[in-house]
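Heads up, the chain below is alone and in the form predicted on its own; it's given as structure tokens.
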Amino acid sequence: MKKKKADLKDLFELSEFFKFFGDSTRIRIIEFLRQGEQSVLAIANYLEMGQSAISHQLRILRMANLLTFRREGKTIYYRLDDEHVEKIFQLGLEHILHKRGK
């Protein structure tokens, strides 16, 4: 069965989408959020980084529709937007580990 050729516009959007996974801090944030919803402070503590730097990366991930958030008073809690983000992360990690022979 022949696969449908992707539209050039869709391929461009896919390329832009994968750029959001191209930063080690953002990948570490996604990895941590696989455990469930976390506050900005919890994320910053886990990554041993300042809240300002984490907030910047969270904003990028949110703009890419990879994360969603809720506010409780002054605290903001982030979580992965949906199961697709988890699957993309997991498949990428499996590919890396497979190539290493793990």
The other form holds:
Number of protein chains: 2
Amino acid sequence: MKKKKADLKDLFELSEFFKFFGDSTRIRIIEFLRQGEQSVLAIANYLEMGQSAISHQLRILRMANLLTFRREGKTIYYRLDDEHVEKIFQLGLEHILHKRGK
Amino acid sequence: MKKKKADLKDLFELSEFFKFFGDSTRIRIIEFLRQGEQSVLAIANYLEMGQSAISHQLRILRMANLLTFRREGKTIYYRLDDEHVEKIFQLGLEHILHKRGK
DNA sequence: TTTATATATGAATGTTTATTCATATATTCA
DNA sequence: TGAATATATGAATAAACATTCATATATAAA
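Starting from the form predicted on its own above, please write out the structure of the form predicted together with the DNA.
Time for the whole complex; same chain goes first.
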């Protein structure tokens, strides 16, 4: 793995990127969407949280280009939109499971 | 890459883990330490921030077992203490550089 | 066109958290 | 032992942010 040089702007952006993963609601949304696309209500039910809270978080992930969506009638289906998201999620998960010897 | 099952506790811990990367000061510390161990003052000078602010952040990273340190006289040298930290940093960096077409 | 359903969003609230300031601790040197 | 240097830490402050509530928008169905 070659080390790439990162300037101040890169590092700021990098921390902003990781911030998206640093919230348990968003992490749980990402984990759920690893199975494939899901509607807003399906996500809210799965997480046992209000629709509004989920919509707010989806907005954040969508604006970060981590999610895309498609509309089908009244329903909007969200899906993961970045291979890196899966990879980073997976690597982080491996880390904590390994650290815990699971 | 095999998908591992994650329960609620795992996901909460995972988001806590990513939180460490989701702050520009901590990300800059991690980036600086990729070169090798550095003293607290060296870090503070490099980031152009106060010693106290750096100490507080080092404490957080140390308690998360992302850093270790050794003492040499009055000076304490910190270093990265986890291969995953490097990997995740690198993967995240590749992500944002790629997205920007850099 | 009224009603019902799915989603989005602005404002308010409460909580978390990064930094600063003042001070404490630890080590070295005179 | 006293002064100087490196680091740590508690308390205070300010900024960021997640959730809730109320409401808006969009689509479909009656």
